[in-house]
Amino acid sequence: MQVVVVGAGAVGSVVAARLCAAGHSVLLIGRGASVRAIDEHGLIVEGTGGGTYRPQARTELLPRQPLDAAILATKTFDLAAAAEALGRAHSPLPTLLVQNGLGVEEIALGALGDAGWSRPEEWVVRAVQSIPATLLGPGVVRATGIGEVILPDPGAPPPAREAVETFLVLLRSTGVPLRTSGGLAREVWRKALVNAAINPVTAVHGVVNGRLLESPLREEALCLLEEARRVAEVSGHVFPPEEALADFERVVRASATNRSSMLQDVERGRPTEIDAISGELLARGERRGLELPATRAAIAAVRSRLRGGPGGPKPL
């Protein structure tokens, strides 16, 4: 297949190389920094499925270039204006999101129909991913494992079936460990409220995944935890304490060595996903009249940080 991704971070950089290995034709897009480094050494991926790709690297689309399937990979906040860009130089086609949090896809089908796609709702297909990767320059990344991609059950009736088939064959091809849920919805809270307590603790504190297990990091991530519990809870999707508890130790377990995105992000002085995340769960939260105060803390020191306030994260 003719594939573009867009988003050439650490999450993107891995798909992108993985499509290569399995003989698609890729198209990454990036900013210049990282489609000058990779038109000179080619896209390098160090650990898990490690080596040397060559994807076609742009840093924007070209207008009626043939492609069988986008995957936008981008953060969140790039995401609008991503999607509007593909809008506009395609023709609706199968459209992947991997974001993090929560209403992403709303965020893409408002750009895409304002870029004049027709029903963009029967193109646009929303994954939940836990591709661990860490980007460790332009064109270099580092895969500490495969991960999961969780995509909709293509046996429910959502009015994109045909782009969920489409994305099944795709990625199966690459070998990504693949499942489908009739309940995605369920499967973004989940990893929204895994993400909320470990994203903004990891950001703050300059730690990896795994100093969460210990106190007090711990009691500080399951506060932020139990308040997006609740906010899922409000909304219709229910996760008993023991379940929310089982499902963060799990992926702190299965991630200890690892610097979450959020953290990468700080370090670099980039844009968080908080907003997307913490941001959302606060917003939906007070609608319904709930109280999250360590939520509301947590942004306010991830935001802190990043603008280099006291006590921003050191490396470990």
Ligand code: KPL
Given for the second form:
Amino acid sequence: MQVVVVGAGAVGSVVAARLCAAGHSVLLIGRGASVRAIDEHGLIVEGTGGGTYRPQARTELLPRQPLDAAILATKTFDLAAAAEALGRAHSPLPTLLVQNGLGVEEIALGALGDAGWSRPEEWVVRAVQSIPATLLGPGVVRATGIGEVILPDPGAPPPAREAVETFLVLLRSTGVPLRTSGGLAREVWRKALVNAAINPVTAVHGVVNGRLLESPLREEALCLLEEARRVAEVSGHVFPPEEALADFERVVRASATNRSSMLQDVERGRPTEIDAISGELLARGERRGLELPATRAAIAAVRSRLRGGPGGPKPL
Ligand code: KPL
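For comparison with the form predicted alone, please write out the form predicted together with this ligand.
Up next: the whole complex, starting with the chain shown before.
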């Protein structure tokens, strides 16, 4: 298949490499430095599934390129621009969203609608991914495991059933562990709870995920997990405390040597997904009358660390 992956960050790069390895023709859209590096030495993956891959790299989508599917793998804060660019360059095609956070589909559907797609909900598929990867530099990524992708169950009646089938076939061909769920919204919340607990604490303290198995960072993360769990509950997604804790521990152990995506962003001085993860939780919780002091403090601490303020970047 001819696939465009938009976003040459850690996850987008690994996905593009896996698609190349499976024999697909891949166009990878990234920033200038990534495109130059990939043109020069290929896309280098270290670790799991390591090798050098040759996607076609560009800084933007050209109109009417022949494509069978699109994977939008940008950060959440770049998603609207990426979806709008896709919508303007291309007629509707199966489009996968793999971002962290809440409210992701709404952002993409709005942008694609604004760009002229008439029924974007028939083409857009939300996935939940846990592909552990660290971007080492432009065009160089380390995969610290194989991870998993969860897609909606095509048997449930989603408007985008055919698009779901396309991604099942496409991703299955890459060998990435794949699961379907009749309750994808719950899986999105499950991942948001885990991200809300892991990402800010690792970003603020500059530690790999595995450090959250130890005191005192474990307790800090568990406070955030509990607040996120309460927001999920008042939003109609009940996760008993034991289930939330088991999810947290499973992900921390599976990604123990990984730097969370938020830590990687802070280290590069780039915007983080704190608004799409903790900010969304705070807004949704407060609308329903919850007090979320740990979440509020974590948001402030991540913003302050990004500005290099108190607790700002330390040598890692
Ligand atoms: O999704 C992740 C992220 O870093 O954004 C986890 C699962 C926490 C892995 O690092």
